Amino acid sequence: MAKVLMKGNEAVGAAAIKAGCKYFFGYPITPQNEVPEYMSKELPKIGGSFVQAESEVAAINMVYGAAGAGVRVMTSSSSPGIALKQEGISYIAGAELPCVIVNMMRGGPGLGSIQSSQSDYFQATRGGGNGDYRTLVYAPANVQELVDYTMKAFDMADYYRNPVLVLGDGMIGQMMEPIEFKETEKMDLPEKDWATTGTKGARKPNIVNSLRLQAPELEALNQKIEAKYMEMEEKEVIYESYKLEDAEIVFVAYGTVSRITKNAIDLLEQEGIKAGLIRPITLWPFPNKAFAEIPATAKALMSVEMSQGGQMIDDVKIANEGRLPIGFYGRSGGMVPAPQAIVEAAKELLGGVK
């Protein structure tokens, strides 16, 4: 298949239609305005709607309504946008209905910036809205991946009937490469036999609800949907491994700042120090396990994130198990990391290490 040259934020529309994907209720946002644009001209096309919501509080809640009703939908905003719409993830996540939304992210906090940051890692894998829920977090690196996981995360809202994230930042939105529309590989999906389409007279009527006065029932549909995340955990963990043999020092990031990363890397082989690198693709279940690869020569790993002081470092902390000391080098509000800049804190943390 022919490669087509697209930003990041069209390609996530594209990917989203050829998903299955018809219907989307959003909120302009900078910097993920042609998610919506895009959505805007192309679903008519294909018979679906797009409505532009009054916020982004009415647009998650017109996602709860389609998503119960077994379509498959999408909604898409920037940090502060994610941000008013988490009351609905947790509704949508209670009431067990599958749907995908896409986070831009910019920095914060507050209305902050437009430009790129990755301050929205806690918001994004520790639930942000109320309740015991989880929601599963991929977290692209180029625009290609951007397309296969907006796929793949269509399937996933209905295998699990769970929210699925999708992570990027103002950089990988507003970026153009070229990207390929792969085929996926066909899963074996759960029919929706839950979903309000009427019942025709056929079966008594379907209720999508969240709300479970009696204790001991929403104890059970909270262990209910902790199953559901045990599976998750079990089985949805990607992770990219990348030059660990014989490293001194392993670096941990995701999405964009990866790439830079590993500019970081090519720079220390130059001066004779070995580094590798662990990416979480899936920053919800968090790679644990890819901790186990870390060779014997590692003295440290450092957490390099787009944010201030480091969120992912705490995820770093609890799969590192206290084996190795942990550095952190960041940039926030905007400002994205250099290579030479993480060469040299790099530098620093190895020469503390006794």
The other form holds:
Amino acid sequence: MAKVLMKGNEAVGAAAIKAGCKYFFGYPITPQNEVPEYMSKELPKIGGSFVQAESEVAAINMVYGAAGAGVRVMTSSSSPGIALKQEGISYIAGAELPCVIVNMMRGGPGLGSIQSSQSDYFQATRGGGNGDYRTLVYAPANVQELVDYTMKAFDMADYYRNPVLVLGDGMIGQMMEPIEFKETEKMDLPEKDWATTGTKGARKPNIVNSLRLQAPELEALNQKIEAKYMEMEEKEVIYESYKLEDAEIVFVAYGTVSRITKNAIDLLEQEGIKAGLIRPITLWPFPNKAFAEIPATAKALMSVEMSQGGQMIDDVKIANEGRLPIGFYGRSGGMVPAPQAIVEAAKELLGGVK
Amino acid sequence: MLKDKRIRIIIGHYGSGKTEFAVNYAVKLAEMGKKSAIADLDIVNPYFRSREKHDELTEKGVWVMSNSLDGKSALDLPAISASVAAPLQNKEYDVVLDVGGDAVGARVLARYKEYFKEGEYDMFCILNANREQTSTVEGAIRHIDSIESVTGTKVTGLVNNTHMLRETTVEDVLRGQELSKRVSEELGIPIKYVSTLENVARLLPEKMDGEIFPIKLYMREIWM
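Let me have the form predicted together with its partner chain next, following on from the form predicted on its own.
What follows is the whole complex; the chain from before opens it.
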């Protein structure tokens, strides 16, 4: 298919519809408003439904209901809006239902700003809701990946019967880039025989619920969903390693910041400093195994994030297992790291560990 | 460029490249020694608006106006600075109005209607054949109609700015030129410019409808 030029937020909507999403429930918030705008325009054309809910809390519960009925459903928001959805996400995980949630992150805490950030890493990977649940988290770095992983998210959600999060930031949502919709292999997915679609007198009713008052029953659910999380950790990890060979310093960065970091790597190369990058594409499960590829030449790691003190750096520490010193460079509040600033931070770190 | 009317209104769909065209145009006016002013009237998009280049443009001698709160910042508020009226009134200025997105964004223009007397303004519609909504003659005409109906002004020229960002090829531009020609014939509006990256502009055929207008990417950071 020929390439078209699309804005990230529109591309999310187009990708979701391509993946068979027919229902969208949301509440507007900058910088992701083009997602609901696109869905409100396009879903009625294919016999689907768009509802602008009265709040994010209502929207995620509409998603819960539609997912229970077995249809492909999505919601999107930005940081504080996703915070409001955490309770519903926990319920959906507890009820073992599939759905796709898109977060185009903006500056926080609180209402923060409307500018780009990556300060919801904890929220995405640790979860703001209660209980022993996880969400698969995809972190695309460009609009093409945003399309590809939004489509994949629907298959993964159905396969695992669990919410899947696509974590972008305001820049990727607002950015215009050439994309194509690739024909992907159809995944072999089980029938949704658990969906509440009416018994027609032919079977026992299906029940969608996250309440299990008997302790053994709830523990059994937790064991069942934990087994799914272990399967995801084994099978779903995706990452990119870039110029790791002979690297003296290895950056870890995701999303748009990984692109800025690649620019910094080129600048360092011009100064004769070899630098590489590990780019997690799934933030959960985190690509711990990528760290085994770090060459013996590496003297330090550096996490680069649009976050003040760093959030992903905690996972970098876990994956590093105490082997190398870890530095950090980050900007927050909507400020975007400049390639040259990353270069300076890297040189300072290397100077300190030589 | 200097034959264009003193007030130039730039409209176009998101992704048409309207802001890049407007910024390049305003810079060129300043370089020609004109008193150049650009008003960022975009109240629709929160990012990648001309106000973000306030400092760089000011340095190049362009007067940049946007919202009434602090001029540069990223707020998606319908708050336009009162100063926008100044270069519209002061005939010493050449003004570029950078208007946001679709008909909703263009509604802002109605506020300045008194300055848009026929024959005293140009309204250029930027076309990008690689954008879904304006990839066909019908789509492009619908876009122009919807904007004209809320602003009460008429498009006086088309700008073929068909692009795929840094991946733009001569073929992209020529395909866009075909589309622009058909829109031009249908509506009786001339193609005023063929706007494209400097490296693509060099490879274009010499004779084309409209003046070839090579542009730099001011709005896109190097890593994008």
